[in-house]
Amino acid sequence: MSNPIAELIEQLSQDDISHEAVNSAINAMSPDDVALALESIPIAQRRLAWDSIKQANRLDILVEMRGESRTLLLKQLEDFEIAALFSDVDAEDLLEIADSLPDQMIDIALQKMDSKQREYYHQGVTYDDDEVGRWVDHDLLIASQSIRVSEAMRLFRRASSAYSDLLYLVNRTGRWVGCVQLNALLNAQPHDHVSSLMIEDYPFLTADTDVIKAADQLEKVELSALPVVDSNHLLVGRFHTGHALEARRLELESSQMSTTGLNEESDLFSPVRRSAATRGIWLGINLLTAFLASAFIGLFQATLEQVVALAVLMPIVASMGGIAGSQTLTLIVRGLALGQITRSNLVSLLKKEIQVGGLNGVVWALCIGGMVLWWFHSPLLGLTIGLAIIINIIMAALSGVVIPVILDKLKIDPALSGSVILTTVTDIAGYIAFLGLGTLLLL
């Protein structure tokens, strides 16, 4: 089966582009799938691809592209190309766009639209980029709710953006005071008076909730579409499905690469000292923990000299560890971001962590230490993993579920630094119990 975005590509890295070739392609496919594409050829190649683009479908494109590929492509374009963009840009793409492009396109782009977009942007910009309030549209039928069921008909019919079966009613202040959704419209008489369909408890967002509560809001009321309000409860505009699934997917784009200290904004021909740059400070962090490890196992140095399996069974120990922390570390995040672990039940959980590590611990001592005693014919070896394998399994247990808690405490995103500091402990706690537990039993 043919891939359309792997032939965008193939197109757009040809030193002869066929620009009707691209256009045609273009013209088929999403413009999240062209800015896909676009990101996915060389920088240097990328100028070309760009001019090859009908300059009806630039905007749309530049919008989806991640924010690093934004930024290296307008740095490539003069200032006319830049300028000729925002010829009919509305409020909701510049805010997407807005951190790529220096204040005085900014003010371009603003003087090129009219007065109820430009009140839009100036209004999103008060919000931060986690609020609901700066992802909302204003593509939503909005009437008095004194107007009758013929005139909100009339509404319908010459709405043309997706998620329209909701009118959203406001009062003579502006105020928003219900919605009515198309169903019932359809179902009633055409002079009877909206107001007598309005549901006036439907569920709403404020402007400032975070946009994964919104998302998850969205999804637990299933709807479409919800309204939002400002603090004085005047109607900002809606948030509705598309959103939802924009930031799902930037929330798990961002949870993956931040494991590795990397951000999902990255191009990925991002240039090689930023790049460089970037991975040496996780690198650099990755190295002062290693060392930290290391000074843990000099003060086994004599014990490792005598016994020297020790040294060749200690990646076992420390492995076991990482692995059983880093499964109660998933589950424990996942719970925090869904706002199921409390302090009613955080010793609850932790017992059953422990228990479950006490288990697993035991279990695998046993196959362990057996293994160990049939390769190197000695029972206090043998013995030696064994205990070191329960107790850092327990250990990781503990950690996996006292770190991420810590660290959502502290306000720092545990799926961010937990990975790199429960390593470090399960490795720390299994050289010790390991190195330990040699030299008390084997010396």
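Superpose the two forms; the largest set of C-alphas matching within 1.5 Å is the rigid core. Residue numbers count along the first chain shown, from 1. No experiment lies behind these values; they were computed from the predicted model shown. First, how it differs from the form predicted together with a further copy of the same chain.
The rigid-core alignment places the CA of residue 105 less than 2 Å apart between these two forms.
Core-superposed comparison between these two forms: the Cα of residue 345 travels 2 Å or more. With the core superposed, residue 407 shows a C-alpha displacement of at least 2 Å between these two forms.
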Contents of the next structure:
Protein chains: 2
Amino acid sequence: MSNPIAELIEQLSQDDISHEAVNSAINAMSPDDVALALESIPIAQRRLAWDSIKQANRLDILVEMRGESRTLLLKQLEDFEIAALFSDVDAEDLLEIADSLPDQMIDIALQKMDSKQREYYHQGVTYDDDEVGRWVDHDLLIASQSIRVSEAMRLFRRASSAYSDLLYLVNRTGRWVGCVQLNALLNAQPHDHVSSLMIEDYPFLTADTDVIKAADQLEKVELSALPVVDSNHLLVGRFHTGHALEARRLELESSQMSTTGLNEESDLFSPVRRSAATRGIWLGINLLTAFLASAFIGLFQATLEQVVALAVLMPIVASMGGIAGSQTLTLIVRGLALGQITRSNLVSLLKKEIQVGGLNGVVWALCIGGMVLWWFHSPLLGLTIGLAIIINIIMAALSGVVIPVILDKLKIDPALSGSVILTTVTDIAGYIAFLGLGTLLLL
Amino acid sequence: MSNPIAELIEQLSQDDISHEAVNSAINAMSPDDVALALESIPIAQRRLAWDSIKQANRLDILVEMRGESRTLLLKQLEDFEIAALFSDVDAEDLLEIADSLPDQMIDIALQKMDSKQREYYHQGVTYDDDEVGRWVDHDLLIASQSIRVSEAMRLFRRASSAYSDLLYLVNRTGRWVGCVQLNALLNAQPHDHVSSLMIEDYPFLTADTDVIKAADQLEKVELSALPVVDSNHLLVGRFHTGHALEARRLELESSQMSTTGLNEESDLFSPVRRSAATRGIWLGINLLTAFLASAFIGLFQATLEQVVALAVLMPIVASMGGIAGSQTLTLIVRGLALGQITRSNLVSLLKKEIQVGGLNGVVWALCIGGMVLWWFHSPLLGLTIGLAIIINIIMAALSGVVIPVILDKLKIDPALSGSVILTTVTDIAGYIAFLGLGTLLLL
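Target state, the form predicted together with a further copy of the same chain; input state, the form predicted alone:
Shown next: the complete complex, the earlier chain at its head.
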């Protein structure tokens, strides 16, 4: 238990909480660690821990919290307590927590800001959560393109924020024209014009760029930050490597959570009813697909009555198809995300996937057919399941390619809905193939 | 088709390839784009494209390729062609491609390196793929801690690599003692000692740190790079934000691919047999779990013969449990990864998940029971499936918490194997609950 987060959780979950111990533990930790610790204890205890946090640190911690956790905590606070958080709020913080705040609280926060920050806020909210315009910060060194190296150096000397190795140059109308790296200035003479040191074609982002695409670009160019401009080429802010790392971290969490209908903002201790409702939607979608599959099984009731072994074995056929199809789907979804799949290679890809499916289909059909023969002593039943496995795995390969490509064409994210549609198809195809062949061969 | 990768794929997949067009397209693209394009065409065409690439660019492109794609390409090349790649190889490049090379080729490459690079290579291979010691680069500015600001500035003026805003200071025995930021030097006098500007407790990484943990740390400290040291505090290299962004990108891909038994090195056009073999392992594991579930269904053959509706409906019970369990599992796996789950909050968490499961169980039991009553006109069948749904969803909640926690204790990654174990449990529990209750209530 050397982990400070674990220790704090331990402290907070004791029946007899020592306020002094909690106080000192909390105020020694970084805001993101406290945020994580708050999210790790039952909601009833969070208010207690919150009261131990120094007023000056509270806003930073709130900013670091997950969306749902923050909303739940803010619900426990009185209006005057929330208003007190905003004494030192800036546009970036407010943009981060705005979704968890009622409108009148946002107004109070805006009143406490200076006009510059208010302008940044109003600019930021015009962009979506996943657009880089919402992610930027404003701690960048900006200067006129006409200044000299000596003046630029003075700006760098006073720079205090992270990733300050870039000077952003603007022209007289305020449009961004280029960037100069600090390293370049070191080799110049004080009276040189900085514009002569400007990097040609310095890369930039438009504010509506998807944040994941922006992170890709920043990784590629190996720079600490990129300017973000609006459609008029006016500077909106900068997108730096800290933003890019955060964007990828959230993307990973989101990708892992979304496969089960949750999202990365979900709270570990979300209240029972709220949690049940969120998850219920996904269960409902699944129920529809499950009933659809059952309806197809229902068509073969007469067969199942006579050959009950078919009922025993049918989940095997469905599940092998589901797994094989998911493998193809995963490969295609990655290919689509990377821009690897075009009209020119789709046919070769389909051919290859069907060959892989055919080969694995035959191999596993022989294996499963043999096992079923040994289990039920019926060669015809073994033949039935073997053929059904081959048909369903090939069907799965076909669906694994076609479904994500169609979804992508329809601008629906195949990573999100591809899997549900695919397994519905492989379930139904599996039941029809197996029970249909059973009706033909075994009755 | 404004995308250069798509255009190149298009060019390469035409029957009548224009070598000139391919040549100019390839040599205008960045190495990572060419690598991606090569991975997007059938393997037979890759050799042809490869021949269009200038010798000087080939190694860079090879380094950017995915493991499997690289291995497949190298297999098509003659030994002398591979040896020709190494005229300008450095330790980092060789470490990246070593897994795809036969041993004698690695020896040839090592012979072409200078002794410093050879040393870096031998140091790098002692670490695993996911340890930061394997990821470092060596383009860092190192100086003795006794130098003055003027000398340090001279080093920065000559610096040419990316992320060069840090000077790494070592003592007389070569041990790393601290770092100085370029910004700090700007405000100092030329004759000052740089050691007086050293950041106190500058964070560092030990070379055996997991690369994802290293990325987390780099994001947290908002710096461009961190020193990586060995157990004797000797500098192994630096881990910069470019490395961190790459690590997170690969982690995301790996996380998405591994759920179906693939990995992020898989080639889109991997040869049929090779591909079938890789995927076959996962299909085999799935088959074992499917047969296990079938064996439990088999125990109820007598019941199924009499009430065939149970066979029609049993997939619904299994699948609802699987979905509900995966939701809990996902939340717990994230919690474990973030260090949120400790002995102190496990009981509260289990209680909450069982409550959520209970609530959703009752809601969906009523819904499904009602639908089954309407479909089969049997109140007892509706009751049977309703009870089975409640039991299985609660069982799923329990398993969703307990399985990942146990796997984590056993040092098995719950993100990888948790899902297979969980759905096996919910399948079996669902069949036993539904068919068992059916035997009691309906016969």
